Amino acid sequence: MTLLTALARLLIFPGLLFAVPAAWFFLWVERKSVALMQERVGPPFMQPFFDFIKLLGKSTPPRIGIAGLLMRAWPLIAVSAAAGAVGLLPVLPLSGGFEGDLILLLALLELPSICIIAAGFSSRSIFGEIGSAREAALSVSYNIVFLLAIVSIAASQHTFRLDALASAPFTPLHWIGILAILVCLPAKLHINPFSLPNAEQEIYAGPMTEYAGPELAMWELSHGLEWVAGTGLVATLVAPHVGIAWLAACIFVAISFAVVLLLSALAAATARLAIDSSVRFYWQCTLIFAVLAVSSALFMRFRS
């Protein structure tokens, strides 16, 4: 990948002057089919760009000393890493990568829950570490899963490079490792059944109860490219591989449009589930999906 190709991701597609506005959007279809759903009106189109832009004009309570420059320092990154995530993503054919760039997608996949947890802590509120506590405890279930699923994928073609596996023809683990994903997306999300970290009802904001302001902004923005990136990488591992770079860019939408789609028609279908029973759920998971990673494994191998 050269200088001018790793740019040309990062700040213009799939980087952030695609991800931003696809992320305003994304989060507009999901709060507007949710309403729907639940026979409601929901929001106007443009609503979550009138809010960050709303949230951007409001002041920030006082922060001193080092825990106030952290709180301030958790959103910028986190909003860094899921637009890094977003430009990771090899859309476009003949794009470029670099081998074990999926290691590093991975990374900056998980530093905004990182984030999410230390702002909790840092901001010295009940309701924000109880909601960082939960978050912790939902991450290191979700994640067992989420990553056991890429590393199948890619165990799989046998290589780490993200542009391999976008073009890799499809096999049984492909499948399985998808499917987990899509499983482990609805937490990654803090959407319904597993909003836990945020439930407004038990915990006001949970980690985010001390933000307002640009700050908050921030995190709404990082929490809509989270969307992008999440949904987006679905969307690399089904597409099909074309060489035409305007068609492999609107597959990569549509595709993206649906999950988006799919995750709302089940965050309106479903309730909150309890912390017990969300990581006893993500455990389970965990158990059957590696018996079907090394039962389909075994039977590549058989059959080869």
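Residue numbers count along the first chain shown, from 1. Keep in mind it's a predicted model, so treat the numbers as computed, not measured. For clarity, a rigid core is taken as the largest C-alpha set superposing within 1.5 Å between two forms. Compared with the form predicted together with its partner chain:
Once the rigid core is overlaid between these two forms, Val20 does not reach a Cα shift of 2 Å, moving by less than that. Once both forms are overlaid on the rigid core, the distance between the two CA positions of Ala290 between these two forms is 2 angstroms or more.
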The other form holds:
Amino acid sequence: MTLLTALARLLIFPGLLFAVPAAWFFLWVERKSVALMQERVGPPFMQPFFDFIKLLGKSTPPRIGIAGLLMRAWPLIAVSAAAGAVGLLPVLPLSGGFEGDLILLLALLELPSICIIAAGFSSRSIFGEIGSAREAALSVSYNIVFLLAIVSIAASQHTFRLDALASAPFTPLHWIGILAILVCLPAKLHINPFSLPNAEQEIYAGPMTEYAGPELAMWELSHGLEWVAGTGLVATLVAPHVGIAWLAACIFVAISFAVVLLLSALAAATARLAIDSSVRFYWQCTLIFAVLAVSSALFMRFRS
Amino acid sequence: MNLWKRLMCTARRRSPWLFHMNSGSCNGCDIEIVAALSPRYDAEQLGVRLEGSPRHADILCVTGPVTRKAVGAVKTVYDQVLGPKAVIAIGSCPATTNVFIDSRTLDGPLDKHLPVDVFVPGCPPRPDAIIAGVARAAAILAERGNNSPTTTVAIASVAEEAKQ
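Since the structure above is the form predicted alone, I would like to see how the form predicted together with its partner chain looks, so please show that one next.
What follows is the whole complex; the chain from before opens it.
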């Protein structure tokens, strides 16, 4: 991958120029579909954009010292990590990749939630700390399943290259892995039934309680970009291999949209689970499938 | 720059985030605020969101006649809402202290302590009157921009507007 294609992927498609409007669009789809399921009209199309602009125009409380500096830095790190993760997705055919880009993608996908945990603790708010502790507990439980699912897909194809995985033939193992990723996405995106880190009203706003103005706008944007990256990861793994660039892009957007609809329907239909139930769900119910998937992938690899 | 100002004005008008503060209310107005967000009235069409933290909010909705114990809390929460901000007094209690007038446990009405932008009268006010009040407050926010709130109080007869 040359520097020019890497920059084009990061800045144009599927990077910032595509990902930021897509993030606002997915946030709107989430709110709108929840509203439709509750027989409401819901927010207008431009709502996430107006929210973002309005937040940019608000003032922020004075922040002093290292803690203040860190509080300003976390949302920016989260946004850049999420945007980088979107830029790595092999959407277009022949867009090129490098050995081990799957590992970088996983690291970048994980960085926003680490930033959220750190942000809650550096805000010194009791509600922020409770939210961060919940986020940390949740992150430890769903990440095991998430990583095992990805490793099982990668092990069955003998590669850590994303574009090789995206164009690999489908096997039952592939589908089990994708299912496991789908099960982990609600926790990664903090939506119902795993919305407990930022549990609205219950612990004020969780790690975001002390954030305001442009910083909060960056958190909203990073949340939207996480939507694009998470659903985009599923879309690249599910999408059939197409040679034409525009068709591949359209298929990517359509599958991402379908995953957003699926997750929003789940969010509207469920209530928030308590932390012990959430952790138990991942450790007891789904971990066994992830272990089965990864062990059968390794078994198949040694047999072939 | 002018374009940015106009965009900001539209964004402030179309994205009012509320923080709800009870200053000793009987819960009647609080229930009506929740009803305004329910499927029947659906205030989210105007971009309204009820926020958990006052740091996120643009509009502070105060219910209740402001008891002596609540004065400090009301002032603290008002300071925690970051500018530009507006205040709505929901119900007759924060406007006039209503039937509790001259009670020794009260330190109301609300405009003794905070610059109130919109009064929504009623005991309790109807959800559509509350939504009309929020829309009026969002328009005031958009007009005022970054200027600090003036001490003159705009009393909106939102109940009349809602009837029309």
